[in-house]
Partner chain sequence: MNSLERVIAAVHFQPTDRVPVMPQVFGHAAVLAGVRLGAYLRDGALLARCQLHALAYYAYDAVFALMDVNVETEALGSTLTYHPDQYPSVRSYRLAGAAKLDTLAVPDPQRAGRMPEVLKAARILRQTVGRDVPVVGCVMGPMTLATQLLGIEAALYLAIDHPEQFADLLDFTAEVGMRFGLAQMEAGAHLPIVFDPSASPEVIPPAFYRELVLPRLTRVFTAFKQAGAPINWLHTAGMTTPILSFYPNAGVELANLDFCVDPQQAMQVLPQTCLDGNLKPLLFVEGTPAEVAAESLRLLHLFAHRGGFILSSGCEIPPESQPENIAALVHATRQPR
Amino acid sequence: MYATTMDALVQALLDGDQAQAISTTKHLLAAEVAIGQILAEGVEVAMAQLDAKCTIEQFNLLEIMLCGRAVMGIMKELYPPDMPVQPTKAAVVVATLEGDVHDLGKNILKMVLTASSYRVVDCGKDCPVERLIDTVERERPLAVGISGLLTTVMPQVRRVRQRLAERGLSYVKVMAGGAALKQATAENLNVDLVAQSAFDGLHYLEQIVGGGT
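Structure of this chain only, please, in the form predicted together with the partner chain.
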């Protein structure tokens, strides 16, 4: 019974059916299934299937957005706002830098990481590098994820590591992605990773955390 409910959750997430996903999650919680188990056997299983389906050539944005929204919905069930700090793998600070308003890619990244139990701190779009660095200093994340669709932000991206180092934050990994940045190399941008997709970023973090593939 519990296994079939978990399957139903995975299916609801893959269907992007938020209402169904929430009601299934409520059932699981009522049956005293642990939150960690819902995440590991429900949410992460759904994300893995979506990851496998979404190759660079065949990338269905709406499908990911709907799944992401359903995941965000059940996260609210699992961790109501009044609940103290949630157990997470690590924090990641994401941003689109000053002058760039393309935030769809960043928001997809946020959903993918949240669904995989990272705590994502979003600096929004059009974000000056200094605000990003201040946020990193406050949040002490494992990594920052910069999304850039305009080539004009490249010089800002190249500055990030240096500014982190000046504040003693060199241990924070820097990931870059989005249509403009993915045309460049990691050396050229002075970052640790240039990701082709949001799942690339996820795989990279999982490697650092040592938790998965």
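Positions refer to the first chain, counted from 1. Rigid core here is just the name for the largest C-alpha set that superposes within 1.5 Å across the two forms. Predicted model only: the values in this text are computed from it and were never measured. What changes on going to the form predicted on its own:
Taking 2 Å as the criterion, G42 counts as shifted between the two forms: its C-alpha moves by at least this amount when the rigid core is aligned.
In the core-superposed comparison between the two forms, the C-alpha atom of A12 has shifted by at least 2 angstroms.
Taking 2 Å as the criterion, K76 counts as shifted between the two forms: its C-alpha moves by at least this amount when the rigid core is aligned.
Mind pulling up the form predicted on its own next to the form predicted together with the partner chain we just looked at?
Left out here are the partners and the other molecules; the chain alone remains.
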């Protein structure tokens, strides 16, 4: 029953059926399935399948938008906007860089970090590198989280660490994720971490906050 319901959630997300996705999520929550499981076995599985289709031949913007809307619908079920969360941990600045107007991955990361008591500063989508750096200089965060669906933003991502160093902000960690960026290595993007999911990013931050490596 559990596996069947989770499979139904993945299919609803891939179909872009927001109503069905929300209904299935409510069933899982009522069955006391943990939020982490719903994200890992439902949302992340659907996103991975969608990522795999993001090739030049199969890239379908409408399909991505519908899936994104469905994902955000269930994310709001899992993390209600009015859920009382006190930001007791470090700040994290998130952005989708200039040239990419897709912010699904960024928004998921923002919700997961906010629910985990981080103070998230959102620079939005299509964000110029200089605006991102200005925000980091003002907010003095623990890390920057960059999301990218399109490969065209890779050169922008590679500039971030250098620009941070030029402002005396080299201590700020740089995380990258998203369909395009996940295909690259941390060395290639000149970042500290290439996250395969929002929870990869969260785990990395928790290690830093906890004094791990």
